[in-house]
Amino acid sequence: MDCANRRTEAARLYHEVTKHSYTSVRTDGHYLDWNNRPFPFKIYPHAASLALPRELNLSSLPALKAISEQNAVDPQTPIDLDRLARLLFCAGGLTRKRKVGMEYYHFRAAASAGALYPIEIYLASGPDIAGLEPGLYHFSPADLKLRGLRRGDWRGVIAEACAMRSSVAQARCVLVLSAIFWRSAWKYRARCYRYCFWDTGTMMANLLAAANAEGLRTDAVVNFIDSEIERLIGADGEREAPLCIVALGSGSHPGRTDMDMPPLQLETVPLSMEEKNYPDLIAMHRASRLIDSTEVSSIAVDHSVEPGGSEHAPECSGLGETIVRRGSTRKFAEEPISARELEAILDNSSGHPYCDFPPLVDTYLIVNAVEGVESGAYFYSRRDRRLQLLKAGNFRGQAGYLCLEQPLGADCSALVCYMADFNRLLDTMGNRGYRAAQLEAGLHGGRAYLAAYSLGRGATGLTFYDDDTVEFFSPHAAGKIPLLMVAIGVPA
């Protein structure tokens, strides 16, 4: 069978032509159309509205251990209305407003880039939550309720449209992330499809840690049939777009496959006065579409759980704390951090969750100023939890000038760049493989965030200059394109 997720180039091309080099960024006549702002909530303004619990009581365990995937998991934890307003309020609720200018801004649990917040969650639940009826919701941050958009379980349809994995039709729901594209393009254009997976990994980053405080066995999903959870949940794939899956919870009985499934015809709000399409990011998101089971099966794995952490992690605050007081660094000093420090935001944001895809992301750096680690750039090896020199020196100008000659490269303590063999991505998965890597870096961003905040340190993610970033790392980067950037370092 011809499919289009096997013709590589569409990922390739849509790379290449979405690049931010010297010469592009400069010559670049975009601006910023501030009356044609997209609102940064979906509205259903018809549909009805369940209120979730507001006294959230956040977990107070280590935020390292949270994210490291070191908690045991319970089968049998129950999941009820209080458990799951603090799964949702950690992956997506508002954790404050400021004004800007004369504009405010809601900030949100998880990092997104350029506090656009792009993705949506979606949650079908099963007979199994008290105080919530079988159906498919939609989470509304702006207020902390739920959305009625179906009645009944759709857990096994969803399933069905993971090649039957089981941990999703057992689970005791499931969250559908999706994208709205518009609202990250009007600032980003067509490069925000990577932005959009940036998003969502950061927010799984929250959410996962969430699920393991609570002891929840969590299963993230990035292979299914496109058209199948996009009709679910009334996305058109081009305007709107489902990215990831993620099963919470197990134990339950299997959901029915066979659900009757009319388009879902519910009013939103419009997010601005005009949306604009961009042909470079819809053709990748075609090119990188799934049809069928078969074609789900072939590239989905059963991928187990890589814990990473540190044998002797330093004193972190715990979870929720970290979580409401997580931000994005505007200013570093340029002071140093330690080297234990820097193991323990590595070591405990590097491992691999239970999911359907394989590690496919590595990690580079470049160090600033970290006491007891020379000043250079280094590749992180994950199996070994060790760093390896690349070339020794003082390169705060070229982690200023690699993130697009900013002043958070130069000043951090050290420079975190996630990169992925572009072959070997696209040889395992297809155009898909670049949907998974650029989610998994986002995973592994939004973790390093965690990590920096409980250490009461300040972390940013920022984007870059894609091939002289490869450039400065090889010749071992050789063939690898970058993914993100996130600095770590001393707050000013």
Ligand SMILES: Cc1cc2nc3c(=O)[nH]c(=O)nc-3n(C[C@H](O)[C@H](O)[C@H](O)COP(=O)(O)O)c2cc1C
Given for the second form:
Amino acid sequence: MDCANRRTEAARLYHEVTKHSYTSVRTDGHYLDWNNRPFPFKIYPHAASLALPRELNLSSLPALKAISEQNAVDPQTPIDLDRLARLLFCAGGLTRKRKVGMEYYHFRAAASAGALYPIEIYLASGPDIAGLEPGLYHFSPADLKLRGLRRGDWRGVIAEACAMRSSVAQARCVLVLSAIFWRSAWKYRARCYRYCFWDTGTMMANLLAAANAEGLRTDAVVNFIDSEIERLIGADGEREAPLCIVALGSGSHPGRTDMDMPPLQLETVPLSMEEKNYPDLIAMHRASRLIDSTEVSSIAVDHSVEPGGSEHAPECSGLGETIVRRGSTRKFAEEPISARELEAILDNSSGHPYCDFPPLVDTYLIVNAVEGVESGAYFYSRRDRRLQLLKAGNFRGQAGYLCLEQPLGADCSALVCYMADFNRLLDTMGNRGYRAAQLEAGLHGGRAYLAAYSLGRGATGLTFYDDDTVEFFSPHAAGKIPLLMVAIGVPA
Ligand SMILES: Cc1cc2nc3c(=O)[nH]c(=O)nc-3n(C[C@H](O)[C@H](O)[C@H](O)COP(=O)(O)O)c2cc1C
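Alternative state: the form predicted in complex with the ligand, after the form predicted alone:
Starting with the chain above, the whole complex follows.
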């Protein structure tokens, strides 16, 4: 059997060649071709559409409770079009429109690196969603509509691609989150492979919180036979590729697995005049493919929820209000947040969801200004919910430097840095572990955004100098790779 996924030099090589350093960002000569900027929406001009309800009535469950998965889940919770509209809106809906230069930009519920929005959502519905015929649909955030791609119940086919994972087979509906790489590669080139998982993670943070607020069970699945899901959604695995599957709800009769699945050949509107390929990205994606159910079963685990959250969480806004208000902070005042706020943000954003991979991410941070916490570099233990001081001091200068010399890192109250032990993730899951870890970091980062905004504070995702970040947190972080940074603080 060809076990490309276990030849982990591929992930090491991809990571190495896509590192940012002080020198690389000054010498690479890349510029943005604005005339060739990709369109951020996938449009099927000839597919039948179904409008989702626009009266959303988003959840008022305290956001900290929703993100930390502390809500009773009822296996019988039904899904109807109203509920579906809320879930899809929270994951990928349009929340704001702003004119930049001569053009309008539509911002979405979840943060996306560079506001490029490479992630598309497909939905496979079962027989018991009131108002929706079983089928495969594409979610169009631009007009809040579903477009029909295939008739029939495809949940069984998806479950089979996940080695007959029962939560997927019995879900009321299943979402597939899929990346159109070019959207992000236009700006970030081969490095965008990482960003696509971060963006999937921020969407998942919103989606899982919204599902939790509705009392729905979820299962986040990263291990599946790639070619099967590609075929289902009509992706080629190079230009577009499915990254994650989310089972929503439970207790439904499993779908059939013996569906006749002809190739999907639906016209879509081109994204830009020309699309470029990035061979390092394609090689990394290929090297992390799973080819059959034996390979899927050898990696996939049943990871039950490890809820985050503290018993005495501070007061915060409701989930719906938080998602609608969220936006990346563009400038921080150099002011402190309180220790209680930092604790609430870390504790509530660090749980592990019900999913098919183990916790891979470690949390480090630089405290610039937090009342009651000494300034310095810290490791945050997810298990004990404790901060461990690595070195004391004022590191505002270094924090700003590490995130590509952006003042946001220097001016925030705390700069959170998600990292993972490279050997451990590759030993545990092969190259697929690289995908899972990037996504997990995006999930934590997305929750940190929501937690900060629910407390009236601000946040922004940040990218970074790879090796300098590891060095800064070493010796504790030796052997780890940085995954994503999120700055938290007081908006200026
Ligand atoms: C993974 C990730 C990385 C990001 N990196 C940066 C960054 O390096 N610098 C920055 O100013 N904003 C960064 N952002 C913020 C995005 O630019 C922002 O999410 C996007 O413009 C959409 O705007 P919104 O978050 O206000 O909705 C990042 C966001 C994400 C999710």
